[in-house]
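Only one chain comes next, encoded as structure tokens, the form predicted on its own.
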Amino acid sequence: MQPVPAPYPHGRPRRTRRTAALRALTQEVSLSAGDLIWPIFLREGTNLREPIASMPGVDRLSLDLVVEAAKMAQGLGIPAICLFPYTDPVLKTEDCREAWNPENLTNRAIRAIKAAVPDIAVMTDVALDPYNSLGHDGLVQGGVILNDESVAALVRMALVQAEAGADILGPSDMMDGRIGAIRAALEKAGHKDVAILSYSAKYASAFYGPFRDAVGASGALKGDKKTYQMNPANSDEALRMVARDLAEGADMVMIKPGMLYLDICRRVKDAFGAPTFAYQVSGEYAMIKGAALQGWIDGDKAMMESLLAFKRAGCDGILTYFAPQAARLLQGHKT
């Protein structure tokens, strides 16, 4: 039971807000660079930095620049980066076979980063949409997204990423049973130390558009993803999805999107106490960045307030495109 505060004037909440020192002493949650995972987009080539129009300030990077970005992240105290490939359209097929090619863009990037920056954690995306000529996270037959066949493909994809040296696998597909299948395959192959950060509560959101631009999936997508991603109206279902993934062997769980689903973050953390993450997705990033570029809001302050909100909602960490900018501010540098 919460204590009853002293009535005014004996109780004056403004006393502890009066100075920066008093506000720091009574602050309930804090944010550090160690709370951040930086999503990075990959592309083929050398010394190439390709701006993404719908995500101002975010670029696709060639492998050599991705390695430099990993070095920068480590210098800023960011503990992990997450890789997302822009796949050449000629390599996209309906069977998604490029997803488990040991020499695909993601797997080459994993090896290059771990060779140059061995202490940074490398997270990957386990989903078929970057490799699927139909733009879906799973295999498609007759307009239907196949669950079990997709899980088998995702297992193959996860194994080659683990073999390449990934520290964290991020199954983002929302197929039923994929966490248990991936965990069993990792154990059998001797990759017992590879962690799974499951996209356990991933909603069919309108806020993924800029991300699909970034990985080249926007034009390819046929239909929508509502048969496998969650209904934005559902909250109790998220708890069932998290419970399932933890039971199947997930080490950490994620809610996606983040800013519009802080209530889900809080419920998940309170219910399970497991390491809980949220993804500040591309559309959420673009809203803040776009408004800041128009001069409508203070971009740095809005960014930091949004990230602090995730911690207040119970998140242990945040995937955010703001990671380098936020880390610099937290270190006292100008962005």
Ligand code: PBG
The other form holds:
Amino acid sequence: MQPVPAPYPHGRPRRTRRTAALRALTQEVSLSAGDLIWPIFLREGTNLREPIASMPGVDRLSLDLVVEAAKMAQGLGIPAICLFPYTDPVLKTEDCREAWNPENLTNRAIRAIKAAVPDIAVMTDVALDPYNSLGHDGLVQGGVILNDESVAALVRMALVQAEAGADILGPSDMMDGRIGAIRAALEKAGHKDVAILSYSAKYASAFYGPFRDAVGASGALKGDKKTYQMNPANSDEALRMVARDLAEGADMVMIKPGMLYLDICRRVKDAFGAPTFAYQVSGEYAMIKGAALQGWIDGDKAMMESLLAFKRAGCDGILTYFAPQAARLLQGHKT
Ligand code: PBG
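What I would like now is the form predicted in complex with the named molecule, since the data block earlier showed the form predicted on its own; can you produce it?
Next comes the full complex, this chain leading.
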């Protein structure tokens, strides 16, 4: 029940806003480095740091530098990183076989990170788009995205990631039945403790544009992803997707994008009380960063406000490209 405030002048809500101390005492939610998952882009090579034009401040890193980044993240108190590979176009095929190559870039990175920084949680993306010459998250036949055949491919991909040592698998493909199929395969293969953070409510969004540049999928993608990703107009459907994924064996769920979908975050948290995450996606990062670089907004303040808003909306954590910058600010260092 909502408390009824005393009427003015006995009630003066400004009393608790008067000083920083009173504001701190009455603050409802807070943000800490422990809430953050840092998505990182991988590339082949050594000692290479390649800027991504549409995501200023974010680079693709070669394996050796990814290991350094994981060490840095751990030092900043960030509990998890999430790996996304930039795939050489010659390795992209219509059958996406590079996705379940145990020696692909992602699987080599998982092993290197777990060897050097065992305590950081490594999350992966389970979707075919980085390996698909047609740019889609599933297998395509005659312009149609195949569901069950894609799920079988995703299961193979998930198993090699678990084998390589991933702590958290992130199926981001939005095929039907993939969580149950991956969970069953993990159980059968003895990977019973590998967690699944399902991209449960993933919308067909214009805000993924810079990410597709980062992983080199923009040029490849034919058409759009509307036959599998959700319609941005739908909210009840998100609850059905989360219910389904939890029932199929997801441990944690995600809403994506984040900032435009805080209403969904709140509904999901209230309805299920499950560990709930939002992905502040590449386009959301680019909006804040781009405006800050123009001097139009205060970048640090806008970043912190955007991340705190996810906590207020009920999220337990946030996938964000701002993770190291935010963690540094939370430690009291300058970014
Ligand atoms: C691919 C995937 C996408 C993102 C995460 N995994 C792009 C897409 O669905 O097209 C987007 C992340 C971002 O924009 O930051 N399955």
